[in-house]
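Just one chain is shown here, as structure tokens, and it is the form predicted alone.
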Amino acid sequence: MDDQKTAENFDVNKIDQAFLDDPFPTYKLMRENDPVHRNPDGSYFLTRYEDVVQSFRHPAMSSDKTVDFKPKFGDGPLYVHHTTSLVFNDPPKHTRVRKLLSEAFSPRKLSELEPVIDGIVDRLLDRLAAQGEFDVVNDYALALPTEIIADMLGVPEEHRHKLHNYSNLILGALDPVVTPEKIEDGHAAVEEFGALLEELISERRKMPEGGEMGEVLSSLIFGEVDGENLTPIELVQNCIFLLNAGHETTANLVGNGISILLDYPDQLQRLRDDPSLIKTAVEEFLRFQSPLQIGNRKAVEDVEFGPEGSKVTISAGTFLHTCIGAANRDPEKFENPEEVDIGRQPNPQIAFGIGKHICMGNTLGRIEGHVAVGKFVERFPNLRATGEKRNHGRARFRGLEVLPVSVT
């Protein structure tokens, strides 16, 4: 079968293990042969940078999922969560909730969090140095954002070990193909974490000043915009959203970043020789292995996508899969996109999205990446892989499940 036919036969609802392990050859095939691809279910899969950016910025593109998630989730907790949290809503609701959440990411709060991040990273690195051999993903990349988000939400130590599983189950339910068992596990995770958050919120209402440095729960509870607060449901569900958004993407960024440096030893040495490259290095990690690979939108009016001369009209009511992972390797936008260049400039990667739905935690995520990867490389000059890495096997999010290394 030729490339054109292979691209035309792609079905996002029937992706296999080979795609999950390495989707980038498929992205390239689609971008070159069928960049505005129609899936058998009538949805479209976009792979060009310009088309993905247009889908994020065009006023006729909707993020609201109150209709689309109903068949998948029913009326259960996953439906309540994903239709209440910030990411799957449109203005004016999105605008109002985003303003109310913005205090969690204000310059003042970020300045409070920077020494917290430094302290957490230093403690983790001390522990890893004592171990000598460890798994980068579970012992470091996941541990860092878990601790930071737990601090931000005031989650007690005895509950923190549960957070990764909550996030994994809730976000895993968003994949194109999900088993009924995983849907049920996702419902249970929303219920259980929601109940814990309700207890924490109740306690903080009684003691508004009782939080530690870096905690944002009081700001979320009592913050006002035009005399309005987050409703009780919005408050709980967007606290869950903060865990999912900040935990998954940061863990993937750190794990992917260290893995990329191991795969490209010349770039690892380059960073060791010039630590000031860490900022552009993080941008390159975000581009090359985007933590969020596939987003989605729905057209509320007819909109044209595709290159000049071969435009495709997508009708109102059509669902789109917006492939960030493919867009960030588009040769029309990036020189030598399949190669890693930790000094790449310019680097207009869109791993955090773009437009009104750009990830509001993007600054925090970058700070975590700079500190976590920069200090890791500096601390461990003898870093080497000791076994095979393994991806976590989800389509919408790109990250590792295991990355065994030695630093001795």
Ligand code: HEM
Given for the second form:
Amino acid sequence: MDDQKTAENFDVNKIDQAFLDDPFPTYKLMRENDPVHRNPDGSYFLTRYEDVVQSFRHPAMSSDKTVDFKPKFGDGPLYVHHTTSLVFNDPPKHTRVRKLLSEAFSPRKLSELEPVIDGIVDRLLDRLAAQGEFDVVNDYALALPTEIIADMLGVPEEHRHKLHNYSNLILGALDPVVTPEKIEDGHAAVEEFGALLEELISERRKMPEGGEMGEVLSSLIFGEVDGENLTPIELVQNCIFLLNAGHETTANLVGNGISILLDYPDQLQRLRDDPSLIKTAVEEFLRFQSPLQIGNRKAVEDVEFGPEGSKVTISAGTFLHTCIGAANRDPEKFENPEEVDIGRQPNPQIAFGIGKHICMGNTLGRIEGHVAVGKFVERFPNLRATGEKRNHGRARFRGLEVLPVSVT
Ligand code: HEM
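The form predicted in complex with the named molecule, contrasted with the form predicted alone above:
What follows is the whole complex; the chain from before opens it.
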């Protein structure tokens, strides 16, 4: 079959293991042969940088899921959660909630969090140094963001081990095909985590000043914009969303970053020789292996996509898969996009999205990446892979399930 036909036959709902292991050849094929691709279910798959950016910026592109999630989740807790979190809402609701959450990410809060991040990373590195051999993903990359978000929300020590599982169960229910058991587990996770947050919120209401360094719960409870604050449901559900949004994505950035350095020893050496490259290196990890590969939008009016001369009109009501992972390797935007260059500049990667929903945690995620990867490389000069790494096998998120290494 020629490339054109192969691209036209692509079905985002029927992706195979080869795609999950390495989607980049398929992205290239699609971008070159069918950049505004129609799937058999009528949805579209966009792979050009310019189109993906347009899908995030265009006012006629909706993120609202109140209609789409109904058949899947009924009226249950997962429905309440996903339709209340700001990422699945449009203005004016989105704008209001985003403003009220923004205090959690103010420069003052972030500067309070920096020493907390340093402390967590140093403690984790001490433990790993004593172990000598470990799994980068579970022993390091996943541990950091969960701790940070637990600190932000003031979750006490004894409950922290449950957070990773809550997040998996709640996000797992978003997969395209889900068993009834998975849906039930997702509902239960929203209820259980919600109940814990309600308890923490009621304690913080009684003691507004009782938070530790970096904690943001009080500002979310008491913060006001134009005389309004978050409703109790918005407060709880968006706190749950902060865990989900900032947890696996950041873990993937750290895991993918260390894995890229192991795959490209020349780039690892470059970073060791000049540690000040860590900032551009993290941008390159985000571009080359974007933690969130595929976003989504729905057109509420007819909108044109595609290169000049072969534009395609996508009609109102159509669902779009916006492939960030493909956009970040578009040769129209990036020189030698399939190569890793930790000093790449400029690097207009869009791993955090763009437009009104651009990631609220992008500065925090970047800081975590700089500290976690930078200190890891500095601390372990004898770093080497000791076994097969394995991807976690989900198309929307790109990350590893396991990355065994030795540092002795
Ligand atoms: C490297 C790590 C991260 C990546 C790659 C990432 C990626 C993204 C992307 C692509 C979006 C846009 C979704 C859309 O437009 O539909 C987003 C939104 C969001 N992210 Fe992140 N994220 C990361 C870390 C974090 C962290 C650490 C937090 C907070 C603790 C966070 C909180 C959020 C929030 C609140 C939104 C919703 C913004 C809105 O809808 O207005 N993210 N993220």
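Numbering follows the first chain given and starts at 1. Note that the structure is predicted; figures quoted are calculated from it, not measured. For clarity, a rigid core is taken as the largest C-alpha set superposing within 1.5 Å between two forms.
- Shown in the overlay between the two forms, fitted on the rigid core, is a CA shift at Gly172 of 2 Å or greater.
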